[in-house]
Every structure is written in C-alpha cells, then in structure tokens.
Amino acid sequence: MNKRSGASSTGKYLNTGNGLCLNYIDLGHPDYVAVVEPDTAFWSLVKKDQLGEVVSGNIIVDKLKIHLKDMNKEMETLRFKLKPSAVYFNPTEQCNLNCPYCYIPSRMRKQGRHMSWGKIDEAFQILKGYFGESLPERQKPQIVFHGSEPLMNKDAVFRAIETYGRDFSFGVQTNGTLLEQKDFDFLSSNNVMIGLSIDGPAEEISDQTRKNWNNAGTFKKLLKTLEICQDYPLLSVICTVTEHNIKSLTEIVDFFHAHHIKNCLINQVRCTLEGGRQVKPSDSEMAEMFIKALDRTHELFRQTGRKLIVANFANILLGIVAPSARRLMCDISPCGAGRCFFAVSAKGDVFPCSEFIGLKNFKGGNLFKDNLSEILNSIPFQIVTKRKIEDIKPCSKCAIRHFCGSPCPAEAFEINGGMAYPGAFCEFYEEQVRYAFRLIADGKENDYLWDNWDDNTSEVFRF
C-alpha cells in the first residue's frame, strides 16, 4: 500500500482541507469589509450585505486559482530572491546631537574614531567590485551616508562623491546641524538625496529630543537649514515620534506643508536600546495621532493641490496595492537587513541594518578583512535574512502578516530576546492597514501616493 503524500483534499471550499484560506478584516468602514488570502496578499474589498454570498459557493475560489501561482511566485521573489542593492555607510562613530532614543551607543557617538579618506576610498573599491558582480550591468548601487552624523567627516563623504558619482547613486541622512549653504550647493549639483531629522514643529517641542551634548536645542540651527534646502526636489524629512511630539504630529504636518516639504517620514521611535523604550509612546495613542496626521495631509493637498507624501505609510499602502512596488523594505518579512541592503561601521565592520551597529552579535565580519559575499551568508546575517513572519506568533496566523512583517528584527531581539517575537508595534500597524484599506474603498489610495507611483506594474488579477 502507498502512503499518500498529502491530505486528499481537493481544495473546493474554503477554509477546510486543502481550500484556500480567505480571512475577512472589520475595517471600521460603513460599507465594507476585507477578505484576504494571507500567503499571497491577495485581497478583495466586499459589501458587507454581501459577505455570506462571496464567501459561500466558489465565486472566488475559481478564479483565484488560476491567478494563484504567479501571486505566490510574485510574493516569493520579493521575500526571499532580492539582492543587496544599498549600503548605509557609516563614515564616522562620532555626533555633536545627544537624542536619547538613538540606535547607536553613547560611547561610540561622544568618543568614536572617523573612517579616513584612504580606508572610504578602499571600502568604496570592494563596494564597486562587489555591486559590479551581483547587479545587473545598469542598476546603480546606491551608498546613504549614514550615521551617527556623517557630516562630522564632511571633507571624506564629500571626496567619496566627487570620486565615484559614476558608480553609485548617492544620500546623506542628517541631523542637518553642520550643512551650510556651500555644502547644499555641492550635495544638490551632485544630485544627492538629503535627509533631514526634524522632531517638531516649534523649538520647544523639537528640542526635547534634538539636542547637542551641552544639552542645547538644535532647532533655530534646523529652520536655517530648511530654508536652504526648501524645493530641492531630493530632499526628505525624518521625524522620529515619541511621547515628546506625539500629540503634535497633525501640527508637524502643517510645518513640513509650509516649507514645501513633499516627502517624509513620520517614524516611530525604534526600540531597540533603552533610550528608545523610554520615550515610546503607546500603540494606542500612535495610531490615533499618526491618522490625524494623515487625514490632515490629505486635507493640505486637497485645499492646495500639494501632495506632502508620508513615505512609511505610503509603503504600507502599496505593500497592499501592490506588494512588489513598495520602495522601503522594513514592512515585509523577512525585512530587507542583509537581503537589500546592509550597514558598514566606520571601522569597516558588517552588519545586516544599521540599527544592529551597536550590537556586537550581529557583526558579519569586516569589510578590509574579509569577503564580502561571505559576510552577507554569515551567521550574524542569516540570523535576520531567515526570520520569516510564518515563525512568529500571534503574525503567523495574521491575515495581514504580509502588509506589515511584524518589524524591526533587532528591536524584537533586543526586547524579547530572539527573532521569533513581533517588534514593538504591532497595534499601530494594524490600524494603519486597517485605515489603508479604507481609503481604497474610499477611492482615495492615490492622495497618499506619489505621483506615477505605478509605472512598471501590472495588474495581476481583479476581483
């Protein structure tokens, strides 16, 4: 007698044997509903009189299985067959700001060394013959100097660009205390992306948490800084949400409007060191003040035709409108630390995100002493690039576990003590998925979108 290899199931119904799973979502939408087939993110908007006859029969059944293997093959590709692309390159330990709810060790901030120019221009070489191998001959690799402050060693980051703008897109993220109008003058003709951080509207909301090591606000410095930067079409904004500025986020909005800001990012406070769990805010009250936020950016572009695009919003948006398409890599599982990009120290040491640098156990080795393609296979490496959404609980019985990914894995590391636990804000996604969808039914998805934001995609299937 053979054993049979599986159950014997034929996949008719739904939800029992070998049927497709569909999982329907309250969306707090008068009208509608979700339903969601969780492995593949396919998902279809219902009236909610008429849940009982999509659900029943197999109105949906057959046609979602001949659609079913290009959006398994779709959501496989984009978890598990992207190769590195980008590199947060960290060209100095040092920061002159002091925020409390920083990634990176106080030590290393205060008292850490600066990459040389002979030791970025070596790193870049590897970099250049790494990137040259594994991309396509027309993608350019794309290095962000990172930090810690990266303007600290401004002379060296600024020689790097000079020097290999031909082999490599580039970004600056900065606390934009040291960025004179010289330096925009060259970023901006470089066509550089700018990063600036930014936590209020007004100094003593801003304040509080951007300060330098004397214990002074940075904010005066920042508008400054603004209004040098003001329409540069490459230029971002990172506010970073904490129980400090978390009542004031609709108020933040309105300040990044008026400076004509189009991008940024409205980011909670990462928790993977005690700083940062200090001044966390509740899931609760994020999600509450994060929608005001955006109800309050659609209302901006609506009563003046300006978009103000909340980028992680704007990802978790297309991570449900189109997964493939989303253009930061933190809200998939696994997330991309080590698969899209990686982080390199200023003493050239390896690791898989920038938010490990200050974790010793997730080094993947050194970029001057050893290989790179073996760093990027290395236990500390594989560690992050193998933990997937199906191994954590409750996300492995989400039906939203491929709009979200339960992020960050270092900050689940660092709180819980492994890989296999949700990060720290698990609430707050929910209702960002839950508010996405009810824009979508709504009509409204492409208000919170940048402009052309799918040229290149086709529709696989419509239900």
Contents of the next structure:
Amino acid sequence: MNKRSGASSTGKYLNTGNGLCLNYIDLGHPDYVAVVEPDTAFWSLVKKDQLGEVVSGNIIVDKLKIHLKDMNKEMETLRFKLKPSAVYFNPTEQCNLNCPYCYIPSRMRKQGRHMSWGKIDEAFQILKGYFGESLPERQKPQIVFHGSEPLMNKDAVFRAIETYGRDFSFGVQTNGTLLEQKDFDFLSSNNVMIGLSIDGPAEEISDQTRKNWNNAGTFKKLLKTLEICQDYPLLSVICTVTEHNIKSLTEIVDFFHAHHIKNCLINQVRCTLEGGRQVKPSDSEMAEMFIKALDRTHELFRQTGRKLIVANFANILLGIVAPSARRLMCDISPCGAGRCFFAVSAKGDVFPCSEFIGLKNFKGGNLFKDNLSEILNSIPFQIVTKRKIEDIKPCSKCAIRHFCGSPCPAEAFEINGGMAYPGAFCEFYEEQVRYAFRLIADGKENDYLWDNWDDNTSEVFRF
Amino acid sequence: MQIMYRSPFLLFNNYKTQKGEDVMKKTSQETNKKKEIIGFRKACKAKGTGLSHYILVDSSKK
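Okay, that one was the form predicted on its own. Can I see the form predicted together with its partner chain too?
The next block holds the full complex; its first chain is the one shown before.
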C-alpha cells in the first residue's frame, strides 16, 4: 500500500491509481506531440505515428522513474526554498508620466512624496544588515530603483549608488525622459543596469500610452535617450503590450533590433488596476502577434547573426529545458513575490512585489518601524507566498502548470477576487508553451536563448 | 543529479560574444527531425530573482 496516498495500487500503470501521470499535449507541429509529467515538469516530444508504441513501452517511463526523485527535489527547492535576494525600491511616488496601465495609483504618481536621502540611507543600512545575515557572503543582493519614475529623485538615487556600490548591485528602471548623457555616464561607470520603457516604434504608437500629465507624448525624447544608451551592454528595453500597440509588435522588434538592443521584454499589460484592464488585448490576439514577433526575431537573427532576446518568452523556454535556470520568477508557482524579492515604497512600506503597491491590504509592514524578517513572514506576505498552483482551478489539472505558474497573484486577486483563481492571460501562456515545444521539436530553441545560457548547468538526461 | 552553481542575477550572459560582432551559434535545427523521441533536461542552482517588470543582470560580468 502506498504510504502517502493509502491506495493499494502499486503504481505499475500510467495514469491510474498510484501510477505516474503522463499528459498528452497537441502542439500544432506536423511531426511531434508532447507528453508531460506535470509535477516534475518532465517532458518529451514523441513522433505522432509512434505515440502509442512509445508510451506503452518503457522508454519514457524508465527515464522518468530514474530521475523522478531528483526532479521532485529540484522543483521543491525552486518553488519553496529560495531566499529573497533582490529589492524593488521606489525612491519616489512621483512620476512625470501618466501611462494609462500603470499599477501605481495616479494620486501617488501625481501628488506623492520623495524618499529623502536620509531615509534612503537608513533603509539601505537595514537592507544591508538583513542580507548580510541571510545571503552567502559571495552573493551580492540587488537593488532595483523602480517606479513610479526613480529619476524624479535623481540626486538621492545617485548618492545611494555611490555610497552603497560595494554592498549591492544596482539597476534603474526608467521611462527615459529624464536621463541625460551625464546621467548615463554616471550609471554606466558604476555598472548600473538600465531598463528603458518603450511601447512603440514610432511617435503615433508610442505616444498613445507613454505620455505626460498634459497628454504630450515622449517618443522624441526617448529616441535621444536610446541613442545615448543603445550600445550599453547592461541595457534592456520593456515594451508593454496593449490594444494600442498589439498590431505593431513585429515593427517594434524591427525597431529594437535596428537599435542594437540585445534584450527586451514584450510584456502583456498587467490588469491589476482598472487602467490596465481597459487597454488589455485579447488572449488570442496577444498570442498571435507575440508569436509573429518571436518569428521576426528569428528571421533577423538568421539574416544578421544578431539576437534580440525576448526575455519573457526565453524564460518560459528555460522553464521547459532547465527549470532552475529561469531568470524571471513570475511564471513559477508560487511566484517570486515575497520569497525571491520584495518591494519597498517611498514611505518605507514593504510589499511582496511592486504590483501590490497600490493594494494596501498587502502591506506587510514598514521598513523603518517593523522587523524585516517579521514583515517577510507577515500574513499579507503569506497570502502571496503560499499561493500555489495546486490550489488554483483550472491550473491544478493543467499539464503545463509549471511552465506557466498562473501569474500574477495581484492580478488574480483584483480581477477574479482571490488567490485561488488564475490571472488574465491563461490562453496566451498555453500558446507560448506550444510554440516553445515546436521550437524544440525543430531544434531551434537555442536561437531564442542567450548565448552560453547553459554555462554552469549539468545535463540531467537526454534521449 | 549534480546541481552546479550559477552566478546570481545572470540574465545577459551573452554579451561576451556580442561585445564585438555577434556570432551566430550553430543550431541543432533539422538534426532532431528524425528522432523518435526528443527530450532533455538541464539543471543548475536556482537563483532566479527577477520579475516581469524588470530584467536583472549580473553586473560583475561587465
């Protein structure tokens, strides 16, 4: 009798009793289908005309059984045993732009406060002390100045980078409108990662969402900023996809590639707040246009030898071929919020992720008033860190549940009313995973990943 | 299974080769097509810390 389930099944048959579970997935590929063991994220692609023979034989099952324990352990570590090592730090509530989909409430962006240098200094001392105890000595924690627009409080941000450069790795996510040559010189000389937000390849598209409080667009200034930064190795660009730019994604890829961008995120708009919901594209259109954009990156790579990595898709691909090598922690369950990273607002309030900053019920405490370890273990944090895919419908029975992770908890909570519900783009993830498997079937997966991505990995198995 | 150490925050591990001219990596395209079963898995020490609003990078790589 199985000690865990109490059932008498010896587990010798697939998909019944205590037997291993192999789900079949049609990929839309001419030759291959996928079989997946969802709990371990084990997969293999099988020729369609040999599916019955292969699955009823022992080839796949034997391989699965050999590595089952290690794969379970790997997923357990990835999902439940990581420690926070990054902070998304908002040095100001203010933003000079009024993008309709922003997850920071407009009253904060318009009338909010800066965090003073004295408070930033105090906050960094607290964070330095916390990470000094929680992380190995060789691991440098990361501080990402995030928004609202961090360069609205430029002097304090730059002073913090100068003062704490030995203690943290730094990044700045900016709308680019306040970044001048001298600022870039400072940031690049300090090895600060720069993330630029650009939503379109031309003024008439970009300016529909990236505009200031007087409704004036920012594309012309963004172009100048891009010219300053474009050859910087630590530059990445984020494009937020809405109904305004959904039809231009391939042109956006052309634009980024022409500007020698090497890394970008083409993110579906988050629907946590009403503004995002109002400009949300449909899942099917998002999937269709996104996949065309991915195809275009591949065409450009074949033509020029230069890759433009779409990091959010690359992360899903990594989740399939090497689950622990994923770089972003949105598409794993529980997500990284509150357990791999957390967010600090300009008032010092601590949230599991920036996405929660507008949702006061998810405040875990205040960095200046409360103990950080207790904040990270507070009820609001636990609600997020304990949101796991096994408790969500329809995700609990979904074969690709560990390639998608059912993001995002803030979105799920606000749209669907609770943590036991999925977020906004279920079908979009289905299509991305199918596309990823088709690439693998055609042997193209490395064309969509960073060169040398698998340095320091070991091969668990290969058919 | 041996889990090996991977550098934290590593997202842009490609620019060593892209600093000058990018070099197209040879792909395994076509080689899989005749295989009855395709399947593989790699492992490393999990260090993911990013979220979709932002790309993290190992600045020590610069």
